[in-house]
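Next comes just one chain, in structure tokens: the form predicted on its own.
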Amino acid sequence: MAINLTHSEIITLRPAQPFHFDGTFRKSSHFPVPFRHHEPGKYWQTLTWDGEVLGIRMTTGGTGENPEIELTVYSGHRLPESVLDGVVAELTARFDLDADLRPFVDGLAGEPVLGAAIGRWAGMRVSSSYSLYEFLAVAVVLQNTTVRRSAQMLAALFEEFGTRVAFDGRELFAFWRPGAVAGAGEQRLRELKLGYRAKTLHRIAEAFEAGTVDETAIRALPPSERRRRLLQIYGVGPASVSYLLFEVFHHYDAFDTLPPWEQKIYSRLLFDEERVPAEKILAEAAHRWGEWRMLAAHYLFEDLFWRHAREEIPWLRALIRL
């Protein structure tokens, strides 16, 4: 049975320009999860904040020169102003709403490989609808398996530990809290057919529940220190830390490793070849885009998947099937 969130508060957000709403709130390349939903110009998700399970709706507004987002926060009761302020600050951080991307857009709009994608998506942010813990939990489920298998495991976790939430005429799951997984124990996770991932999920949950991993504290670190701290988290290695630095903490230059699947995609995008050595791709990205190299790669990647959603790209379809 779902929790009904019937109280609502409307707040106007003003992201820095340029801003692209749909590119920010829908990532066509990302794995679908049942706690968020996007339609053109509208976005919904659940959010657990300050002990409250909340519903979030964001709607595009304003103009290109003065973009606005109408944020509606749904709750079970009237929220204190301090909680609403915290929600606004958290969403601004997660979706990088106050980032000034003008140097990136203006500086690279004419770049031969990247220019067309910037033309279509100028103002698209690197964004994460997840908290750090939630990002890590989903990342573990995605490791070394098929999309279908990942979907099965994630559905089992949401059914076991998540909460159904109804607001604004739709029903979504709210993410479970680390304590629920930590308290359940590794054996219960194995019973959900998570295999070796059960140990990793349990240890990560224990670390967050105990406070030995604190997202707020990591955000406050100098950028040069974040990598070191993230690598101390169980299950985080040199490959996954780049994803965390970019998507959760918005390091626009965090393009240091390249998984084989993405290597094939960037081989096509940068060299129009089936497979180019990862080192050559990373060097080319650094040469072309410098400090913006991961954000630039993100624009190319998302642009590709948006185009594929509208008109199938045969070579990408073949890779996705793999």
Given for the second form:
Amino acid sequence: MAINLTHSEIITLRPAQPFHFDGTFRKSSHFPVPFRHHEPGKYWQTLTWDGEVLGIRMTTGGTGENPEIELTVYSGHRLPESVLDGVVAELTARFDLDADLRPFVDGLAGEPVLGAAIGRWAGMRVSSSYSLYEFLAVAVVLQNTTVRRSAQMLAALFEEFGTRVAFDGRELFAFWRPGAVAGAGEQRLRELKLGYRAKTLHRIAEAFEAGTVDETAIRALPPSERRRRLLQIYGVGPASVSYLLFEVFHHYDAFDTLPPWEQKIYSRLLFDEERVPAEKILAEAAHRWGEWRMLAAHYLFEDLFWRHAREEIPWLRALIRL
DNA sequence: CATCAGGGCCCTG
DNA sequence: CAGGGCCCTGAT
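Give me the form predicted together with the DNA now, not the form predicted on its own.
Okay, now the whole complex, with that chain kicking things off.
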């Protein structure tokens, strides 16, 4: 049984040029989450916003010089203008639509390895389709396990706490509110086979429910203080904080720790070797790409997975554990 | 059958 | 600051 969203409003968004629709709305390296769906030139996701479950569809439009996104907001009832304005602002923030990437694209187009990726993906944003809370929930199920099991745990959470939503002929899950997990209790989470992550997920949900972690407040912090604040969240360590700073808060330079899995991949990409020390990779990235180093790495990473999807890259296949 | 590592993090000594 | 332990699952 799904909630049917029958009302819709169409709004035109104008992202800063250059803009790359598919690079922004599909991240080939990310693991699949059943609350969003991408096809070339089209993207759908659910959005839990202002207490309501909404459906979002975005399609590509405009021209290269004047890129546009046609946004359709689906809802269970007619939405006030103010809510729609809020949705537009939120999507603009999450997908970094106002970002001016010209200095990055123009400045680094001549780079040896990076240049080709920029050529293919110029205007791709670093983006998060999640709220901070939702991102944290995903980050926790990704920690210290394989993709297959992460997907199992996330599915269990959606089945238990999520909402099925139908709009535009699709059915997707909507994320639960933190209160649902906080109220269910740690024991219930353990029954869902979330193991020791049950404690972390429960504590994070409680923190959001109580307001001790607040996304708006963290967005307002000076960038230099965000890292410290995020590390105070139970279950967030050096690996997760890097992902958060980059994907949720768009720190283009948040490339200062390298988990083993990515170390292997960047070893190949930058040095064509199996295993180069993490410090060497990070130093090289800082040297080559400066303040853009994480964004540059992201371009390489996404380009790699995109190429892999088109034609299998054997060494990468071996690194992707299912 | 047992052991171990997996896209970490917390906690302890 | 190093290292054990942690829910589960699949690989060996």
